[in-house]
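In the block that follows, a single chain appears as structure tokens, in the form predicted on its own.
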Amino acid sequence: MSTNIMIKVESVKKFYKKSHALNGITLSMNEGEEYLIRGASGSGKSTLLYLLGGLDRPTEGKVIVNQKNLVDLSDEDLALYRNRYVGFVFQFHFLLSSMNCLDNILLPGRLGGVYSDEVMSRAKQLAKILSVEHCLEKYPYELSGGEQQRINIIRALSLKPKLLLCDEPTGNLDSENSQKVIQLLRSLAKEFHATLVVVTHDPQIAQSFSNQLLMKDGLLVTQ
């Protein structure tokens, strides 16, 4: 495992009108390592994940990824960062209903101008591993919630992201598929030498992570 620091969060606060989602977070994450974030609902876990992924900007502080402060990036450069560098797996999959599942998977590559036969081949290989080969030509509304989530995971992994952010990635899956998905995320993160950050309430998943961050009231309690 590399010991290079990939992410540095420095004194980050995030306020939404009268709500304080983050109250001064400072942490670092190493390249190629796995991290689990846990805490009660409303503790700031998802907000932190969105800031790491460039989906939102902090009210105060710095979010530095590979020596670049995301706060200083333009909206265009932030969009490029999200497309080329980050893979997102949310509990709610945000698949486009007007496209079949294969086109949903390939969309990030096409938008980023990096579509290739390799991306197509990887998508089909992952679909086989996750037992959703039969879903690729179907539309999202024709799938179960668990199948949609697995398609979402394949889309997130399609461009070999260096930062893989997962917010309750197994929330819609049964226990067997939950374990399969977590094993896949971890093995591919190692293959890509990506940093994996998982938010989960699942105690079975949590106990297998050695690097755990506990959040409470917008603060980091342990690291």
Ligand code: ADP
Given for the second form:
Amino acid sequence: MSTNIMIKVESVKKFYKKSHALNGITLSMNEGEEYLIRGASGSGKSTLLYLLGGLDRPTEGKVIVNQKNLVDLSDEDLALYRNRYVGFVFQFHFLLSSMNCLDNILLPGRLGGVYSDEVMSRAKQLAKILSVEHCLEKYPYELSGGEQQRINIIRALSLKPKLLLCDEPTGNLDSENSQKVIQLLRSLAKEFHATLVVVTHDPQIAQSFSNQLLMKDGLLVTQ
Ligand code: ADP
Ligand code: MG
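For comparison with the form predicted on its own, produce the structure of the form predicted in complex with the named molecule.
Next comes the full complex, and the chain you just saw is listed first.
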């Protein structure tokens, strides 16, 4: 396994008007490894994930990905970083109801100007692995919650992200399907040599990860 450091978070704070979401986080993550983030609701897990994914900017500190501080990027370059580099899987998926599932999956590629046969064939290959081939021509509202989540995962992986960020990806699934989705995310991340970061409160899922981060009140705590 590679031990190249991919991400360095240095003294990161994130304040909102009424709350201190992050109070000084320092961590590093290696390329191609898996990380699990736990912590009570409100402890700052989602905020940390948003900063890693360039969806938001810290109030203070550095978020360095492959030697580049995301804080220094323009909004345009940050959007490019998200599009080319990061895959997001959230508990509540954001499939667009106005287009069918295949178009939803191809959207990031089209937006990023990398629409290609390769993206299309990867989408179809992943749909086969995830048993949602029959869903590609359907609209999201015609699918079950589990099917929608799998389409969402395919979309997140459509551009082979180097960083796969999953925020409570199994929050609305039963425990059997939760296990399946997590196994799948892990094996796909391995296949794409992506760094995987998963936020969950599910203790059963948590225990199988070797790199564990525990958050409390906007800080990382030792376990
Ligand atoms: P977690 O994901 O661990 O539940 P969050 O990162 O969502 O925690 O939130 C951490 C803290 O920051 C909470 O107190 C939350 O209310 C606050 N917070 C998160 N996002 C916002 C926002 N957009 N505006 C104001 N406060 C926020
Ligand atoms: Mg959260």
